[in-house]
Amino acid sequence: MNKNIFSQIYNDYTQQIEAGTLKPGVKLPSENELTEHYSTSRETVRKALHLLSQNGYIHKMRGKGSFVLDMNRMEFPVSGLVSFKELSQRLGRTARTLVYEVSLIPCPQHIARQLQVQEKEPVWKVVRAREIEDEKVILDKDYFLASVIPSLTQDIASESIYEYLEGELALKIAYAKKEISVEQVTAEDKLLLDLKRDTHVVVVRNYVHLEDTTLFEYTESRHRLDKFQFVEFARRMPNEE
């Protein structure tokens, strides 16, 4: 029961902050007030506030309370593992996915190096453009181990692959290493993205692991420069004497 209330508190406040109902600088109700409002324990309230703080929604000031932070929702999260479907919902903008390819292929040599597998091991190759407000601004090229994901379809790729992996296959996606660089556009970028006069794109390479540490996905996401800023919310931890 407490877990459900914990989620309710967290979701209530993330939704209000993201929707702009709670403006930056607004003070949240006190722990005692939240405890009474949600008919729960103070420990449950503290856990929900701690998660809001860790994810950059609020700032907790000792002796003063919790205050809403400024959240710019055209930002692209660096540290989180967020699907495009989840991101587009947060942005609150018209978005869709265009699927160009879903195929089972022998792993090419350069991808085998990234996935740390033998060349020609079966992998799923998925190529998709992400469209926001009628402009194709992200090109995703994904490679998944077929030994982990036995089946993929175009319908799944057009919705949310992560939703399928976690919901239907019950896979536990745990963490990823990300590499970010600015690179010259390719012929493929020009063909599949609405680049206008851009000569460079931001490239994010993701190496995604399951809970058992299996590296099962390598993704190259190519972003239009003018549409995203890549952010990381950092919190300075107090020194321990």
Second form
Protein chains: 2
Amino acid sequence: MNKNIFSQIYNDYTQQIEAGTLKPGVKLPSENELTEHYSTSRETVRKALHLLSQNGYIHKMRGKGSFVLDMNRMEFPVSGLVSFKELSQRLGRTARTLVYEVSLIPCPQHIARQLQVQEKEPVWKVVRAREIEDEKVILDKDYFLASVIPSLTQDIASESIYEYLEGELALKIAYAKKEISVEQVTAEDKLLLDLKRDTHVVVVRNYVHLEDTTLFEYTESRHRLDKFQFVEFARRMPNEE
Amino acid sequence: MNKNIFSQIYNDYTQQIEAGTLKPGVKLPSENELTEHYSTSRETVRKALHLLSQNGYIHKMRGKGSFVLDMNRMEFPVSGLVSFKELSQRLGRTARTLVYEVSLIPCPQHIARQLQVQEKEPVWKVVRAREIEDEKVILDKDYFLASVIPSLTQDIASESIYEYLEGELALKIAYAKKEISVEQVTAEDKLLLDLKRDTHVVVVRNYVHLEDTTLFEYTESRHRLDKFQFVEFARRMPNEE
DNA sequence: TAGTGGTCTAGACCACCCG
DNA sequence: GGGTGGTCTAGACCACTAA
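Can I have the other form now, the form predicted in complex with the DNA, not the form predicted alone?
In what comes next, the whole complex appears, and the chain from above leads the way.
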């Protein structure tokens, strides 16, 4: 429903490529042809193609044209900045969310450091397990600044918090820094997840910022080793210097 | 040494931000001011600023300006498509490479599947350990199509293979798909790495393509759990549909 | 209201690929 | 030589922010 011409073009092609209507290796119409087809200017077409290229949908070759890439798009899980609900919808898996806790608390010290905020500053703490095929394999611990999010309920937490933030509260989520590492399991992990004899979990730390750059959310996502996967598309940057 | 105006501007600012000359929160000159300063057009300035924004250096705010972000740039390790040599230079750590094997072999079956090539097709196999602070913590197993890389030596493998490919052979590396997961340690891991009682390693699979989209390299990077970290910067995409 | 970034246009010239 | 994408220009109008 975006009215920008360039995102129209972008969406047209992401949809066709994801649906398989456009198969890997196929050549896209040239920029001049697209310019005419969408009755727009070439720079606008190029903006859309650049986005497609950045996101691994196509590859552009000077003198030849733009070609659809084969990136096994099915398995793009944790990549980017996407909520669990959006993910499970895209994957179409049998996924369920269990809400353990939704509470307004004074910020504990170790979280205050992550959120760069005063200790005792009120924050929402949300603890949820993600169940895939009847096993609790991900433990999500979210902390939101209460100054940004006045209210939060168990119902919202069992659906999509992001949907609520962007829809109801009209918050503009802009960017995040994500850190992936592997750490020892905690007593809490053992209690709230279906772990076997695991000694470690994958920890994804997420620092999420709004449009005005305020850091408003810190999330710790703890994944069972065997269910963790991360896929990324990267382009080689020309040498700096 | 890039003569494009937009990458001039991009490099000017990445350097200043990485060096700390420009501190987080500082406002950049407006696009109009930059246009004048670099005697160029506004769209060219915007191209550079867009790149800076994509890579987490700045954040643009309509009506306000562009601002330097604080992304603890020190710890950007495995992100993007960067060779180990480039990484260790940037980190300035005491890093060393041990070459275990450089050999031209007929492609084994399980690798042929990864490289999407006929079994027995000749490939270069390179096995190296990466030592950080006197511990072998990463095992890199690379497979290159011999049809693309006619020759390869132990000397090259102990330096930077990418430098050789891009410098000597003038290969144009374009993009890669990267998969991160956690797997059981193998006998080979135990033999070639300094593992303790570890039962698992982080496995980063890399499928690297050239400008003409040929898949020419498959790399399996096996990291000791406690030394693995991955940091990513992500921007929220506006809703598709 | 003046200044900012977001989108778009209609051109231009270039480097590259291929028949 | 004709077609492709890569870079750049000099404008335009819009949406948003701040004083």
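What you are looking at is a predicted structure, and each value in this text was computed from that prediction instead of being measured. For clarity, a rigid core is taken as the largest C-alpha set superposing within 1.5 Å between two forms. Positions refer to the first chain, counted from 1.
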Item to check | Flag for L51, CA shift 2 Å or larger between these two forms after aligning core | outcome: yes
Next on the checklist: Taking the rigid core as the reference frame, tell me whether S181 has a CA displacement of 2 angstroms or more between these two forms.
Outcome noted: no
Item to check | Threshold 2 Å Cα movement between these two forms at H37, rigid core reference | outcome: yes
Item to check | Core-referenced Cα shift (Å), Q16, between these two forms | outcome: 6.8
